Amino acid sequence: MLLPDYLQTNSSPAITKVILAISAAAKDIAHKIRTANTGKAGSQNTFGEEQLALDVLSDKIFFAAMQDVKEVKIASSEEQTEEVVLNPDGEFALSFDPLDGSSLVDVNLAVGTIFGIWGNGKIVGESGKSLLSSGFAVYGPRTTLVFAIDTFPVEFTLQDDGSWLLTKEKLEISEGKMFAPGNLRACLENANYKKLVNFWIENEYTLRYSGGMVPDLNQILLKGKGVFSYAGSASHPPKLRLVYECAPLARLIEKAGGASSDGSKSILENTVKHLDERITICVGSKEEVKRFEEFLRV
């Protein structure tokens, strides 16, 4: 089945229109990828992080590609600062990281887009609750779309003549041992996160961490176990935001059957205070998302 068909028998004409649009995108900035410059641009997005030339051509491509989506209010991405105002009329609010782990391109590591489509046609205000769908974009050995609507998420695969496949219906995630720890810097300061650290080492739990949030929450749904976590401590404090990534892909994994934390609650309770919000993060099977929050309160 191809997505326009996919999309026409699962979501509303509305959201269609966003999701196509959000899949050319993805296909633009795929090519982009295997032949633009993998060096700095030079300059520094809204937040005062340093910008890759890839950066900003992906944003300019999601941005483009919005253009002409008249359901669509207002976009935020995270290398801008505020909400780009596109239709007044418009239903929806799209927030992007338009190429996220854009530092291990130039190693020719996988890396991706992440998209959120908010109801009420604002992001500030809102929790992940409002969304109405999500998703990500993988730009590796295979281009995959993988997004939920209402149901459990799916994978759509690019296809030679430009059309996107879909390759896997149903993705769900169960229990099993496998782990990708982000920010073990923290370590040093967090010792509960520590503890939590050397109990899936102890455990024999199989370590699948790439440096890029994409691939392996990808991997948590293909494989359909594991656990992604991105503690924090005062001297490295967690860099996730809420708005572009931990949203998102929290409403991404729970569709699959599994569960997020920030240490005490979903991420999807967390009400958006401003764009540049910054979150611990866990996501995954239930029970070892359950077992991150019994690690971090003690």
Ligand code: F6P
Contents of the next structure:
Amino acid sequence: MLLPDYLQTNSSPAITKVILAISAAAKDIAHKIRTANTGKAGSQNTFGEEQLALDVLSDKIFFAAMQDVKEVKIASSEEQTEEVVLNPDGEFALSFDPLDGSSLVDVNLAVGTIFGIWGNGKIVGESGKSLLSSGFAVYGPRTTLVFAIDTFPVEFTLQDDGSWLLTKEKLEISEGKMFAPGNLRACLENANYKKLVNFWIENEYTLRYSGGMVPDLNQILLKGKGVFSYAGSASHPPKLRLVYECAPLARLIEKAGGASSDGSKSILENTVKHLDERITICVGSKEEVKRFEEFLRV
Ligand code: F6P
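To complete the pair, please output the form predicted together with this ligand; the form predicted alone was given just before.
Full assembly next; the chain just shown is listed first.
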């Protein structure tokens, strides 16, 4: 099944328009990642043209794709952390991280684009419960689009002819010994986090941490098991952003039957105070997220 056919039966016309525009942007970004110089902003390509850094370019591509989507009232990008009004009469707010993990591009590791479609035309003052859909594109050996509307997440894969083919109908998370522990520097000061990481090591969990949140969570969704954590300490506070990364990804994992936590409650229960808010996060199977809360609470 192709993406437009899936959306026709599983989505409203308004959400369909937004997701189709996101899929077009993802296709474009995938192409740029494959072909662009990975130089810094201001470098030149072989035609002597000014080159933009890929994260800046991805941001431009994403905004351009939204220009004609009248359903989007405001859009806010991790690159700019401000609300840009696209259409005052639109009904949705769109948050996105156009190229998450961009420092992994030059070493040719997988990276991604994260998006969230917020229902009330604003983000600040809302919680992740206002998200109507969220997901990500993964730029790896294959380009995939993973998102959830009302039911379980699905995966589409970009084909040679530019279409998106449904490749996984239902992504569901159960229990299994796989861990992706972020910010291990925090263990020096955060003894509880260190104990938890030691628990995972002593119980022979398989380590799977790429340094990119999108591929790390994609792995949990596709393998159907595992846990990702990013706790902090005074010297190494949590850096992942509630609006652009944590809330959209937490919703996706929860839609797959997994759980999310900020240490004491679901990520989705956090009301956004400002766009650049950072938060402790654990996402994955229910038992592992419960364990995270138990260890961090002690
Ligand atoms: O800023 C986002 C990010 O690149 C995530 O994609 C990733 O999970 C995290 O940072 C990695 O952080 P660190 O470099 O501390 O391992």
